[in-house]
Every structure is written in structure tokens, then in C-alpha cells.
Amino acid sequence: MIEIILYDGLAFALPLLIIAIGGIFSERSGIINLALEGLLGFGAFTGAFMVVMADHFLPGSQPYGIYIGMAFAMVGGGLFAMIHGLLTVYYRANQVISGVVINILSMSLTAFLTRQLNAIIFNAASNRFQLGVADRFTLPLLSEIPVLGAVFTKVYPFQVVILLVALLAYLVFEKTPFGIHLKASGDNPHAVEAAGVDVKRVRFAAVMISGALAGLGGISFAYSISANFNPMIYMGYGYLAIAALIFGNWQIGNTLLAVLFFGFARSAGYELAKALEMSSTFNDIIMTLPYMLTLLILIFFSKQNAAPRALGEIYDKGKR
């Protein structure tokens, strides 16, 4: 049972991590990003559409479908994030309202486009894109380690990609001039501008990065949760990622611990229900477990959080 909890928990936690890292990029630059739910949904829609297009017109591309999906999901999420970036950075719109509206727009738009594209291109009356089951692999020697070997068992390809992208994001965030400018833009944007750096450009780039990373997490959930894209499958995972980054105090390392906690709690709940032979009705209750834990965590730890000082503030170059 412990092994199943570990590898299923990781399969849920890692997509949540990369979405949360995207949120960290945006919010550490000073832009509140409640749009993560919409960005992951639109990114997943773009990736899933390209997968089914490739499978339809190039049948031999199916073994590489998941990689095609991840690549285009990042492109789609990044492009869709431009809406939030333009509204909040350049048109100085309210960041919370912009995020909420983009979430609603994404769900409605992807639902409409999925039905229309299925009807026009594939002559099918369907509200989903069928992706198929992603192949999982096991690392021969490492998987034989007691207990911890489960981490190297039944691994999805997207988990490896997410770890590599997360490592790259960490290095950019912590070790590059762009990362320094990004963090300073969320704390003291006027000082950044005085140093000759365009704060608006940094913030806009951070929002686009958040969209790309959210798209990668979205397509990963599509493959692992239901093997298809449907606008209704995400069930608030973008908001759960926001809770994780807040719990992690806008730090990538702490956020990793938060998403692991959520992932293992979710998989442990499922395994407990199976062990106790509970009816399927209890699955609905178990699916709420990460959200209930989120509420408890925020109650006890929210006072210790230190958000970026300029988070949510509209940047005015002439104001000091």
C-alpha cells in the first residue's frame, strides 16, 4: 500500500508543483495570478488538440503524442497568459478580477472549441479529446530499494519532464539576473526601474512563464487523471496550486513540500477507502481531502506568510 501511495501521490503532486512554480514566478514579480486554473485548462486544451491532430493526420506520431502535447500545452498556456499580462501590466486592470474572468473565459472557450473542432475536423459529437493512456516505466535497479523504490516505479514520462523543467525554473529564479530582477519587481519595483530595468517587461515575461508552466501541469493532469481532455476534469487544481505556493511562502523548495503533502494525502485517502472496502460514494469525499487540508493549513500557517511587498499593486512609474 505504501508503494502505491508514493507513486500515485507523486503523479498528482508533480503537475501541481509545476503549476505552483508558475504562480510563484508571477506573484514574486508583483502580479497576483488567480488565473492559473484557466491557464492550465487552456494549455491542456492546446496540447490535447495537437495530439489528436497529429494522431489523425500522422498516425505514426502516436508514441510521441505525450511530448507533442506537453510542448504545445506550454505554448498555449503562455500565449493565453498574455491576456492576463496585458490587462494587469499594461492596462493596469484589477489583478484579481482579471484572473477570475480569465478562468471563466478559459472554461467556456475550451468547452466551445472542443465541441466545434470535434464536429468540424473529426466529424464527432464529443466534448473531449481522447489522448489515450500514457505509458509508465520502471527503473530496474532503483525500483528495488525498499519503500523508496516506489518513487522510481510506474513513472509517467511527464514526471521526468516536470522535474527537469522545475530544476531549470529554480535555476532561472535563483541564479540569473532575470530572477533577481523578477523578485525585486515584486518587492521594490521603483528601485528596479531606477537601476535601468523595465519593470513592466519583467512582469509581463513572468506572467507568460506562469502560463507556460501551468499548461505543462494541465496536460499532465489530463494524461494521468482521465486519459482525455475535458474542460471539467481539473476540479480546482489551479486554486490548489495557489494554496500550495502560499503555504510554501512563495518559495519553490517549501512549495515542493506542500504539494507532496497534498499528493500523498490524496493517494492515501484512496488507498484507505479501498482497504476499508468503502463504497464508491466515499470517493467524492476523498477527492475533497486536499481542499480540507488546505483550509486547515491556511488557518494555522497564514500568519507566518510574507507575501511580496508589492504584490497586487499597480505599478506607476511616476509614483514614488
Contents of the next structure:
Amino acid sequence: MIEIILYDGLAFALPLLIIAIGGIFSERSGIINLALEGLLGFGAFTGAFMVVMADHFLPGSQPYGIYIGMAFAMVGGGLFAMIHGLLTVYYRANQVISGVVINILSMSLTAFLTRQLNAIIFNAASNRFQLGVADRFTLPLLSEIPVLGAVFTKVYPFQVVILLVALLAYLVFEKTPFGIHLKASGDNPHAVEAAGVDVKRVRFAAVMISGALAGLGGISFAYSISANFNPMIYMGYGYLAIAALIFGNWQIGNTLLAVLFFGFARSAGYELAKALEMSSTFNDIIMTLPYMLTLLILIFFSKQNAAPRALGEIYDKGKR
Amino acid sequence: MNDSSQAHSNIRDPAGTLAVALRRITKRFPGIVANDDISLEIKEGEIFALLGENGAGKSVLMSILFGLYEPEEGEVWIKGKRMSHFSPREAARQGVGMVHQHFKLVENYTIAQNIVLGMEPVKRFLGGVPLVDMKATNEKIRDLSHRFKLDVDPLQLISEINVATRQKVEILKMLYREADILIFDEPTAILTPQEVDYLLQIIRELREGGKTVILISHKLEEIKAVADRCGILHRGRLVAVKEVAQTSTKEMASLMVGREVILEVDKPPARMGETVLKVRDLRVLNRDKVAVVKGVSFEIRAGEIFAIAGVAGNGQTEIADALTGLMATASGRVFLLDEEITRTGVRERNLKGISYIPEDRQSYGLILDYDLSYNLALKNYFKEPFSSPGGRLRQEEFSRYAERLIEIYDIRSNRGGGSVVRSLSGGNQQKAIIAREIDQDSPLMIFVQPTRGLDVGAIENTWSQILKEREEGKGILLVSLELEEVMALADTIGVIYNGELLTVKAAKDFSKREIGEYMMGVRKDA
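Structure of the form predicted together with its partner chain, please, following the form predicted on its own?
Expanding to the full complex; the earlier chain stays at the top.
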């Protein structure tokens, strides 16, 4: 049972992690990103659409479907995030309002487009894109390690991709000049401007990256939870990712711990329900578990939070 | 050749010894002309001071040189090359560096990271990915700081270092970029006298090293001490360029203000009366429950100016806040005219006789979006005649009262009592607060940083108001970071360091140097 909790927990935690890292990119550059929910949804929509297109027009592409999906989910999420970037960075819109509006826009737009595209291209009346099954694999030797072997058991392909992307993102964030400028922009944009770096460009890029990473997380959820894209993708995981990055104090390492906690809390809840032989109608209450925990932890963590100093501040070059 | 014709000359520069040439620069902002047809030449290797009142256009002119603003008219030439494109990056490429008045540092980065920001040394990872080479960076910064005798620890976080070190970091930032035209915008405003001496020494050494230094300031002694030449701005126009050695500070001051100024105060001997304020063992805790005022005791008599001198953040504002009731007193007792007020509320203290001119005028002194007449009645609006017994406010009384104060205290605004206070200049906002507080006729007046950010003319005005109140027999507590001000006004001086009054003595028994040493905590009374 502990193994199930481990590998199911990981399958949930990793997509959440990559979405939260997206949020960190945006927020550490100084732009509040409440749009993660909408971005992950739009990314998943784009990815899923390309998967069914490939399946339809390129027979034989099915085994690579999940990779096509991931690639285009990142593109879609990144492009959709440009709305948030343009509004908040270049037109100085209120960041909270922009984020919330993008969430609503994404939800209705994808619902509309899914029906229309299904009708026009596939002659089907459906509000979902059916994805292929993502085969989970188990690594031969490593998986036999007691308990910890579960980490290498029933792994979704997207988990490996997410890990690689997360490592790359970490490297960019902590070690490259771009990452250094990004974090500085969230602390004191005037210092960055005086150093001859274009703050707006840095922030815009950060928001786009956050969209791409959220899209990657979104398509992974689409594969692992329902194996199709439908409006159920908007379950609030974007907000959960925001909670995770805040508990993680806007740092990637700590955020990893937070998402693991959420992931294991969720899978442990399911296992608990199973062990107690509760009927599946109780699933809904189990699914509230991570959110209940969020509320609880909030009490303890809120005090010591150190948000980026310039977070939410509209940057104006002329201001002194 | 007289000064103004030299300032407007348009000679070519055949020898190439000009670091900067500004030709007929005009920069407008909505409603004002910040720089009006300014032509100026700065030679290579000199220390050139730019002098002017607040709002005279010094910072704007230098921001143009630094590429933050683009002028509407005129040309900027740097080392014989005309600037075609205005951005900090371009200016930096031409060798212009600037230490801003408000430091531009990233708090949660190290000193080294701040210095190299935007120009990080990079090594390639896996043949392509550019990674910042922190080890090389730290080495480089350590070398650089040794070379220019500006020793800093590259690994320290900005949030952990004091203002003097922050300023060193800003200077190192310019030197790292190999700037050779260095602009300092009001660099000494926040430093202790010892730190000022050290900074001026650094500036001299930079000149010896072949750098051109432009110093923006309104402090005449400093300009006298280091500068070779100075340009004087008045209301956006360049009124003169002078050789500093042959110009008296008095002449510079009158050119800058546009009239004669007398900053030597005429202070009659004190006639002290009964004790107005008695503070016993005052302790104040900050929000984190840390003691910031640690057992302070002092007394102020009628007709006495008691000044608390010290470096910012040593507990002096907290003393003022505790006396006015804005902060809670943790322990100790406070007596106003022999009546204990330790636990009394703010309004009651006001009514019992405390006037307060706060440091942060815009947050604690005024309601910026209210008009002047409301702000002037802010401490009385609930009383007759402003409020009728039924609680209705009488607009006409506000206007009448405002008219009277505007007249007496010469508060200048666009629409008299009806002008929104936000639209007043800083000096006139301060006049409004002082007018309101003096008119309370309180036995105790607390002035915190009363001349911060004011220019010479307004300083002169404020000082004479304070001295007049002293003559009237008020007890006056003056909290100031400006040693000049403390020395000019105080009868008694207490020096605060780390929440404790290290010493209290009559002002005439102190030398400036001595106070400076107490301020740094290097000297203590036995």
C-alpha cells in the first residue's frame, strides 16, 4: 500500500511541481500570476488538440502522441500567457484582475473551441479530446528496492520529461544571467534598469515561460487523471500550485517539498478510503484533502513568508 | 570673459580634453521646464559640482547624461562623440556611471552579484548554456575593491550592510563597468561626518586616478572642500559656472537661491524656565518586540531647544513616536508639565499641549488628498468654531482659519485654502504643518527632521520659526540627522546610539567631531 501511495503521489506531485515552478518564474520577476489555472488548461487543450490531429491525419504517430502533446502544450501555454504578459508588463494592467480574467477566458474559450473543432474536423459532437493511453513503465532493477523502489514503479513518461524540464528550469533560474536578472527584477527593478537590462523584456519572458511550464503540467494531468481533455481539467490545480509555491517561499527547492506533501496527502487519502472500504461516492470528499491541508498549513506558514519585494508593483521607468 | 558667456560658448574641442559637453539642453515635464537651454562643458579629470535648490533641475540634467531621460532639444557630447540614443546602457558604454540618490541595489543579492548585475562573467556549461561564474565574480570584485581602496566583502548580502557600505557598492558598480565619468547624486545626504570625510577622500582619489567626477549637491562646504569648478542651477537655468577656489560659499548660496541668504543663525542666549517635559527610563519596543529605545531619560525646560543627534535608525524617531503616543511605551514614565502622560491617548496629548512635526510629513503630517484648509484644521476640526455643537462642520470657519495661517506663514499654493495639499511643493507642505502645529500654542514642540529635503531658502525659514518658538518660551525637542542643524539650533544636545543616550551636554561644550564619534558609538561617557 505504501508503494501505491508513493507512485500515485509522485504522478500527481510532479505536474503540480512544474506548474508551481512556472508560477515562481513569473512571481520572482515581480508579476503576480493567478492565471496558472487558465494557462495549464489552455496548454492542455492545445496539446490534446494536436494529439488528436496527429492521430487523425498521421496514422502511426500514436506511440509518440504524449510527446507531441507535451511539446504543443508548452507552446500553447506560452502563447496564451502572452496575454497576461502584454497586459501586465506593457499595458500596466492590474495583475490580479488580469490573472483572474484569463482563467475565466481560458475555461470558456477551450470549452467552446473543443466543441467546435470536434464538430468541424471530426464530425463528432463531443466536449472532449480523447487522448491515447500513456503507458506507465517500471524500471527493472531499481523498482525492486524495498519501499523506495516505488519511485521507479509505474512511471508515466511525462514524469521523466517533467523532471528534466524542472532541472533545466532550476539551472536557468539559479545560475544563468537571465535567471539572475529575473530575480533581481522582482526585488528592485530600478536596479536592473540602471544596470542596463530591459526589465520589461525580462518580465515578459518570465511570464511566457510560466505559461509554457503550466501547459506542460496541464497536459500531464489530462493524461494521468482522465486520459482525455475535457472541462474537468479546471479543478483548481493551478491554485494549488500557487499555494505550493507560497509555502515553498518562492523557492524551487522548498516548493518541491510542498508539492510532494500535497501529492502524498492526496494518494494517502485515496488509499485510506479504499482501506476503510468506503464507496466511491466518497471520492469527492477525499479530493478535498489537499485543500483542507492547505488551509491548515496556511495558519503556520503565513507569518514567515518573504514574498518578492517588488511583487505586484507596476514598474514605471520614470518613477523615482 | 564672464561666466555666463563661457557657459554658453560653443567652442569645438580640438584637444579632446572635454569629458562632457552639453549644448543647449532643454527638457520639459508637464507644467514645468526642468532644464532650460543649458550649455555646459566639463573637463576630463576634474571634479565638477552641480549646485542648486531642490527642483532646480540638477538631477534631471544628470539623468539626461545618464540616459534615463531624452532631452527635447539640444545635444549631449561625451568624449567628443555625440549621443544619438538615450538609455542607461548606451551611457554606460560611453563610460558614464551614476550613484543615485536612492541606491539601486537588489536587497537579497550579495555585494558581488549587485556589482556585476547586467554584466555577469559567464562560463559555458555543456558547451552552450551560459552560466554565471560566481567564483570568478567574487575574486574579481575582491581585487577591484582592493585596487580602489573600497574594501567590501563580496559575499555579504545587501540587506545586511549599512548605508556607507551600500554607497561603496554603488561606486564599485561604476568602476566595474570601467566608467570614467562618475556622477554622484547628493551622495552625503545620509552619511555621518566621518563617513562624509571618507567619501570626499575617495572622490579625490578617483580624480587622481584620472576619472572625471560630477557631484550633485546643495551642501556648500562639501563643494568647497573637493570641487574644482561648480555650475549653479536656478529654476532650470544655468546661472553661473565658477572656479570654486575663487568663490565664497556665500556667493554660491545667493546665486543658488537667487537672493541673499543668511544661514548663520542669530541665536540670543537661552532664557530657560520651568521643566516642560520629563522622560524617565523610557523603553520602546518595535514590532518584533526588540527594544529600540533602551532606558532613555532627559528633561526639557521652557525656552530650551533639546536636540537628539544620531545616525538614522538608532531609536530617535521611536522616542518622538512614544512621546506623541503613536508608539506604545514599554516601560518608563513621561511627564508633561508635571502631569504623567505615559498611557494617554494621542488626541489627549495633543490637547494637553504637544505639537508634532513628524519626519514622514506625507504619511503622518498631512492628508495629501484633502485641501489645505482641512489640513490646517486637522487638530481642531472637532472643536468650536469648526464644528457646531450638533457636529456639523462649518466650511466658512475652515476657510477663514486657513486664510489667516496662509497669510502669517506665507504658504504658497495655486488656489489658497482650497488647493489639494498633494499639489503643494515639499517646502510649502512643511510650512503648512509647521503653521498648524505652532498655532496650537503648545508648551512642547517636537520637530523631527524638520528640514529634510528642503533647500537653503526653506531651511532658513524653518530655522527662524523654531528659534522664534524658543523665544516664546516653548520647550522644543529637535530630532535631526543633520549635524549642522543640531549645532546651529540646540541649547542642549543628547547623542543617541543604539537606543541609548550616550551623553547629554550643553551644546557649547561639544565639538562637531566629538558628536560624530558618539554617533558612531566609538566614544562613550565613563
